[in-house]
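Below, in structure tokens: the form predicted on its own, a single chain.
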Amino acid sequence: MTQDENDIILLAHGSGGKLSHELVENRFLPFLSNPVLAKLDDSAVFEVGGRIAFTTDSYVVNPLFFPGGDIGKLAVCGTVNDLSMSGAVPLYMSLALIIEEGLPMKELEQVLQSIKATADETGTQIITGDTKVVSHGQADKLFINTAGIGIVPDDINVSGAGARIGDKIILSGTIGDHGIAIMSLREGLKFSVPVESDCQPLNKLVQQMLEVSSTIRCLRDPTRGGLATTLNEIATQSQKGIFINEAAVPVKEAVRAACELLGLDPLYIANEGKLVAVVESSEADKILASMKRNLCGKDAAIIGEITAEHAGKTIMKTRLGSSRMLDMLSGDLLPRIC
């Protein structure tokens, strides 16, 4: 085998034979090994107690590396954040990779290093996984699938259906950062102030919020479809109306300028490190103050409330003072975004 072949993924790495085992032992385990995973059994065996949250997702972002993150960080953050939106404490993850023949080993190791660093940051262990290699041209470098398991405390009951009239809506920070960072890289756009993805884990922010209030009704991370789609999902689940104030929604000036240039609406742009919380009105200020003490919530703001009017719909007061109904995203604004 030539030196060049040692530096790239080959179809034989997915054969289940010697090269497959070498890939796991020499590339995966140095980054990801822990007592459960190191057994390399067909199933991970571990002990948990209490209510369980379980989620799964797949990541196909293009490009693999972008300002503020990469597909590895995105996969861990996305899984951890989905668990956190149910009030769960993330514990364990699976990691399955579909790798295209020809992917440089250096890029694979960069992704694995990012996965390791993000998992360590969140306190989550990757305890089982799988690898498949497909022929060149049958994938786009690397796809990742994950599943996550967490424990939900007994006194926590978080759901979109739980929103009540008069509840306040809190957004944890600026919107549109991830989508614009990806688009600017794809299209070669340069802005005077660079835009970075907001890709970050939110589990510690959520736990901080739950420490000051156990009456949080709903938590959602507005990823694909953006803030507007997430608000509509909550309105539909709860069969309540949602009213927000456009002027209260934080948007970075660079993102706003990029959206104006490209004819996009930041309300529909994907995010990867923000959350929407529906909270009891009397608890809103206390929860907001707690969020602002966390780096992930430093730009948090109360953006609206749950109403009896327009059940199942989201209405926004615009900066001009008029009212606008926000629909869910129709179509695919930015494909291959996460």
The other form holds:
Number of protein chains: 2
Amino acid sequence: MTQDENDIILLAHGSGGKLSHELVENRFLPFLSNPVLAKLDDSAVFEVGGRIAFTTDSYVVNPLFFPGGDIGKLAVCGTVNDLSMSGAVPLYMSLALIIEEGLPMKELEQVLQSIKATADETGTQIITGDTKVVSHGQADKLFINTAGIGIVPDDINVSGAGARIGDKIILSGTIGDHGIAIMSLREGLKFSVPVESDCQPLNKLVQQMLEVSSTIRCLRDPTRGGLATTLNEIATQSQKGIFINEAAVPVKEAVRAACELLGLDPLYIANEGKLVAVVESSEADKILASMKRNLCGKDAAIIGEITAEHAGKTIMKTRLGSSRMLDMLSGDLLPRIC
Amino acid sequence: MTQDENDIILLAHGSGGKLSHELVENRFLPFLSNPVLAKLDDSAVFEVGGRIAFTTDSYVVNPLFFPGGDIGKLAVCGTVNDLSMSGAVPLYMSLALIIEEGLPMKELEQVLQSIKATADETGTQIITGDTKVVSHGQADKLFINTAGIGIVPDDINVSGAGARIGDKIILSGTIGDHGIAIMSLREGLKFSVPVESDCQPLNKLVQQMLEVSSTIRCLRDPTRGGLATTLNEIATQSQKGIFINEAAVPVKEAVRAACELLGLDPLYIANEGKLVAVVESSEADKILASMKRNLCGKDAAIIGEITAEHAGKTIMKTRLGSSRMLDMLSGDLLPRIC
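Shown: the form predicted on its own; wanted: the form predicted in complex with another copy of the chain:
Whole complex next, starting from this chain.
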């Protein structure tokens, strides 16, 4: 098939018939091909044994392309990161597209290229997929679902419920970058230092952390709802208190400025390449030092600890020295952020 | 939370914050709860070993509710059936929802009830999920993605590539029911005998067939694109010819009448509860007899065979006695059929 400017996705590309097959064979397989996917059976079949981690996420980010990434990179990173937060080594992914009729083929191919590049970077393979096309106006350009499968090594047990009193809380870097990058683009805001999404795979950082210490109790990536919501989830799941020090939470100057302008709190803004780790106090410095050696963790910081008081709640010492309860996100600040 | 008529999905239900948590805890968990899902970690973790089948499908059917099923039942059956077509025993599923703001909570709950009932019927569990909400007009009510995981027993090897010359082709029942049920509803057609979707799980039928014979080479469910497209896929994958006898293909009278009225060919209409099996000729009658004992296979029939001639193509002897090539579906007869 030749590529031209008028080359767009048609309803018939989702029919399951001839055009669907051409789309898969001429557009998808060249980007994504691997021996399992190429069989094109109804399911992909592979050998595996042990503890399996399984996760799914749909991505509806608007716009599709943004500084620091696109919906394809996001769809791979998001699922790889969810697997990593269970301590799993991500292996395989499914890819399901819901495309609005009329999407330029060029944009779809850009997204596929990005999916392939990110999958390669993370060492994962796309082994099964699905494409649906809906009429113009029944979806917005492109929605992607990825489900992922990984292996959890025998000696790894990380869960939001695992936090213990006295444990330290490490954040892997600056917060709010993804949300502010998307928001700035949508609102047409310009900053002297442009804000890029932090969208990145964290699987290698996590593997490195798990090699350094066996006392990592909980890993979680603060995506939708931001850091404040993630901390609340850990507090609820573990039924412990969480105390954090606002001054210790890294925030980029441009993100802070944008938040002030837009009336937003970086603690509630989505991230797509950061993690929160709850670790045994005595190993925290060692784990932190190891994280800082990885580019994804260079701004990592200890931001707080697990407490016996305020079980199920998150308390923050503010920059002004006062303490206040940090609740989960209410309402929706930024729809379609991921 | 109390249920009232004004109870609808809001953008904030997809924020990842408070309303998202309430939605999951108060609406989803009561329907779907099981020990793995209830942990609410970023991934579900379970133990498994051997050959794993993995598949994904998004469901965008319009309307959400139709005679014989709804999008929830479809989303479970579709993925269970894809796993079954690999000879796998389906075990676990993910559930990802993309909801248009404003969807009545009552409709969502009806869909969830249907998902739970169908999952129970198939012996599968929903162990991980995701919910996104998009603004009014950016999606059409509700899109669902399910990914599924199953175990392929050691001695089972079914694949589209496995068809051998002389093998018989068995169809498990009447074709066109699902597509015509949806189409009739959309077009407001009324028939003296109403057509219901055949949407049903096939995993038990498949298990039964695999117990009866070890010579089942290929299983495939003729969904989008219909029987004609599925036969073409098998012909292409196996690089063998396929010969079928139109008179042997079971079609309900009402479906045939509707097809004539609408100018459609039942061979190209989607099914959601039928399978095509390619089996060793000498075992075909035994397998057929066993299928007929299952309600899902009561109308099963041998419709043709695998040939050396016309490799990669499907030839049909028509009711009139002539022979013609049966191509894959071109264009899209019925968008958003599943």
